[in-house]
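A single chain, nothing else alongside it, follows as structure tokens in the form predicted alone.
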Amino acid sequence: MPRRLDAPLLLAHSSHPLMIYADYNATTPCDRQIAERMLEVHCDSFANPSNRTSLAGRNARGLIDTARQQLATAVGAHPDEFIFTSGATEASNTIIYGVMQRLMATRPRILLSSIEHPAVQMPVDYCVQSGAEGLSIKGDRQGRLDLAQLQQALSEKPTALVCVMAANNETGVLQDIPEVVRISHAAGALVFSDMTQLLGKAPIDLHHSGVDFACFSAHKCYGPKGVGAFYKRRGLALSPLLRGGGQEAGLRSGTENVAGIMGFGMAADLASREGQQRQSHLRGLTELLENQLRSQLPGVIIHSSEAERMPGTSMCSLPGLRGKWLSQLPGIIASSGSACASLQGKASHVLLEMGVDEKTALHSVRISLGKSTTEAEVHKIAAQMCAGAQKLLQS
């Protein structure tokens, strides 16, 4: 029998009775006074924003023009530093598409760092299988970009592009952004920060940090999902990946999503507003995980452990398991790493790349906590966490 339309979904998350969602790093829930006023403006102000010559379509305007400054003043920048997009992954492959075709008549470089998410990988991959030269930049065992190899591969060639994540989605590493922009305009070279996880889990100041572009995403700081948007700094120039009728100056054509953008607005307001608190919660609950799962389970590895990482964010192996430990977690809702590699089967390629082996890579489990998230429900996931562990090391 069909579900009604009407019908609520049983979707996971920590407000259903009978699921612990722990998936914050894949996707949050929309906000609902987000959701509602979203409808509103789905209803009620659905008129073009490039129709600047009626009442209804520069009302449409404002709603975006809004969002822009709702965005620059939670993340320390000019308004129009930024473009929509329909998310982080077409922001993504507009700046390093964008930079790269403005210089592949002189076969550009580009460095990135070993652990980006695909998002930045593929496109990288890309400009390569079309001309231009690609390195990436390992780090060490704990996820932490080597510094001194960067600045060597740039002492050896010109460089275009420099890509480095500010914080891993995998482990929560947060790398030293600044520090990677002062060695890489040293070398002539522009800086791209994949900022997607850090809106609301940690202070961002683009302006402070130097870099020339990033990008963000709305449904991963409890906005909607198909809405995005990059930042290019001030007098750079960069090719648009979509053309068509110039919104968004010229850089994303197309009708704006107005509703998404509005909401996306008031995401990056309250997560502006509410930043210290979130990050202060998120801290104490990862702290009474990671020590519940050390206290209980001897030999449990949080991997990045030793390194500065963004609360929330716990990725846990447990050498010796035979299966998968995923499926050992009865009503609990986590990953093994991205949500791209989970799709795939595949090992985590963070872990791979830190040095873990494939096996142990595989068998790990990445918990990622919300703002909703309570100490109960952490207790109940660490207990669900440790007998699924020790269901799996007896079989």
Contents of the next structure:
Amino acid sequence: MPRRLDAPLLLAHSSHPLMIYADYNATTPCDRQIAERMLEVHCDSFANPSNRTSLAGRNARGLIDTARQQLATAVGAHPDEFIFTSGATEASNTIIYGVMQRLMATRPRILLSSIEHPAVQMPVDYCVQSGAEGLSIKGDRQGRLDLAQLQQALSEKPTALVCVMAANNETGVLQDIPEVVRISHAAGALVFSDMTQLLGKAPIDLHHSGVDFACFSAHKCYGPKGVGAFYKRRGLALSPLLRGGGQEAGLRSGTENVAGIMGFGMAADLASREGQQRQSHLRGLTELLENQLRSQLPGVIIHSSEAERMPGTSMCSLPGLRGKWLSQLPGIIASSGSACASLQGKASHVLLEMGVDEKTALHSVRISLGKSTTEAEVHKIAAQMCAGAQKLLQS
Ligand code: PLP
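What's the form predicted in complex with pyridoxal-5'-phosphate like, now that we've got the form predicted alone?
Then the entire complex follows, led off by the chain already shown.
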């Protein structure tokens, strides 16, 4: 018998009564209206947008143009500054390789914060294997980048690119991107900021921030998986990663994912319109969760809580647990850090970089809430976390 699509195992959504979804930083459910509109596009508006001689092709092109405008409006930039990709990973790879290919001869050096997502860390590592110099800039115990160390490093040698994520996916800590830009530009370096987690959770104004490059992903903000984009400030040159038919201004060849791009545009538009409401909702729920944990679990650590954070993310540790906290949270879908670290059963490199000991880091739990999370769910999450921790303290 075919398996029902809404069977509990498959439905990782907070509206299901049996499961509470608290892993929104890993991915969000695709907004139903967006998914339905995407289905129509897949089935009815399927013409190739490169076919400009047919009305159907021009209609498909129009959907992409609208999406580019929606994204640009949501994040404060011009539409022609965005290139659609298959996600943030492809976007960041394109930026890092594309910049280094052009600047390797004159400025063979990249600086990056030590808490970057693997989608940034790995392409930088690859550039290092190919002869570039890479230098990781540390942060403090709250995960805030050490700007003095960045400035010092920039003064030592010509640097092509500085990579600093705007919001960390594990702790939610926000970096002072305009200041990173000011320091880096003064030294002649370009700045790339991974803003994947920020869209829809905090306001973004790319032109105001001054960054040269940024990346985004639709599935982190209620859009579909497999579509993202990068921002490239007007006038900057970049070598493409994918060469072929010359789509996306020659910077990302391949027939466009029209339905996905349209869905991303709709998600960005939703983020603009619902932004303030989402942020205050998430702020309230985060405060509720953390207050409950603090009052019921003496010694609990909420990482980066003394720094500015995006709302909705609580990375929690309790020193002394004998076992994985996450394994004691039946009925709750959360994680112990980034999806990549969880996959490999490793402690979060972000927490390790922040000076957390390996055992505590390994037993940490990240709760990330979303726009459909309710107060009742937060109460249940807090109660489960307290009960699970007590068990692990006594075992
Ligand atoms: N950057 C950050 C901060 C992320 O959280 C993620 C996803 O987990 C990515 C990049 C990669 O995004 P994508 O899944 O669209 O490739």
